[in-house]
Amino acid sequence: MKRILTIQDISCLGKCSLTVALPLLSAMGYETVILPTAVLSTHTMFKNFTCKDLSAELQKITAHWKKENIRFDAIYTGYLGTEEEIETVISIISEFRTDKTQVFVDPAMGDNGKLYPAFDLAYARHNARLCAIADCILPNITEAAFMTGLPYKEEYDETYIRELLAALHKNGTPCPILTGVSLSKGKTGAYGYDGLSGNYFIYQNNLVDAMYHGTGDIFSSVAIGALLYDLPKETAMKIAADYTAHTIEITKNRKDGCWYGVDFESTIGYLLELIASNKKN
């Protein structure tokens, strides 16, 4: 069984970060360890939440677990809260990872041409770093921009999106997939480059009108879960994001739907019939 240690907050209630990626990549079949950065009362849509910050423990739990001599097979990282955890994070892949562990990135910190209120574009730069050592990372269009110095459009087309793809290949990922890439009206998906191959792959669906927090939390714990498999890029990406488009519906169609996240609990069966048909494909 594959171990994967995911790095990021835990919200106590809520559905997203950690509270999504535990579950959906121990449903997947793997062994599943987490390194909380901050704990919350609730994700951040709440009012007045309370945030206890773990940054000072960080070390103190790896530094323990490489005692224990523990080894781990991915390391995924999430939303980190500021340039020193992410410069923390930096070196606490460098100290477990070894030419077999696989690192993916999903660097959270903005959407919609905006930076989250939290972080400035020095905080960007900060996350450009950790992804320039990640085998694979996930940004949205907006985070992608900020990381590479590229103006953000609402309106592209598919060489815009080769040229943030290209751009952050320069930086150092072998494997960028930009999310949330529509290419044509009512549809959305993911469009990544395969550094390796020379390769660009493409996944599209129909759009779902709804928004939900931690979607985008849901789409990239599945792709990396799928990545582990050594399915085809544009596979994973396929199973992602038809998973999440599924879930978006059942929640939106639902009358008591929780407001706050989607019901990904109702639809795990759903995840695991698709890994199942594609991994006999």
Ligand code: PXL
Second form
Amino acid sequence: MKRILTIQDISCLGKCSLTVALPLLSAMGYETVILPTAVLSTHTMFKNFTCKDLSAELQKITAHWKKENIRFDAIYTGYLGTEEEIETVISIISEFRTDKTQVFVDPAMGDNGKLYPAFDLAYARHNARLCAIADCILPNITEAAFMTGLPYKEEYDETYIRELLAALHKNGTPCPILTGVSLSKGKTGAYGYDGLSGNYFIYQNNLVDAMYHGTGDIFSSVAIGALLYDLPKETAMKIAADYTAHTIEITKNRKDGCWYGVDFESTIGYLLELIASNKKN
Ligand code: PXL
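Can I have the other form now, the form predicted together with this ligand, not the form predicted on its own?
Complete assembly follows, chain above in first position.
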């Protein structure tokens, strides 16, 4: 069984970061080791959330793992609260990385042309330093624009997407994957570049007209889990995009749900079916 280390915050209530990565990767059949960077009462879309930074603890936890000679097949980082946290995570990756470890970075920091309120341009540039050392990154267009300094565009064509991918590749990562890419009206999906083969890969499905918090984390967790099955990259994108879209659709139609996240718990059965049918093909 592959062992994945995921480094993100715990938003105790909120269905994002570790509270989605852990159940989804476990359901996908991975031993999932967590390194919580901070504990928040809720995610930051709530007012008056509490936050306890765990930076000081990270060194102690990872020093213990080193003594136990623990190794990881993959390291997956998500939302990181500060520039210092990013620096700590860069050094943890360099300590635990072997030539077999695949490093995935989701530089979760913004959407729709804006950074989340807690972040600024200096933070985005720091995230670009983390992305530079990753084997594969999964930013959305907003995050890619802030990290590369290219303009953010609401309306775009494939040339713009390839420019962003080229800039991210030049920054250092062999496999940048842009999420939330819409190549035609009513569609959305992922568009990636595999620097090792020199090929682009694309998956588009129908856009579900609803926005919920945490769906980026759900897409990334499933995409990373699927990539670690060593499926073709298009297939991994299909599994992640179809699962995320279906989960948003189910959530949209519910009567008694919460506003702050999607009902991913009720669609885990669908995820496993999707994986089984795509592994066969
Ligand atoms: O879904 C990304 C995320 C993760 N963790 C926290 C957040 C957010 C997005 O706002 O606030 C604490």
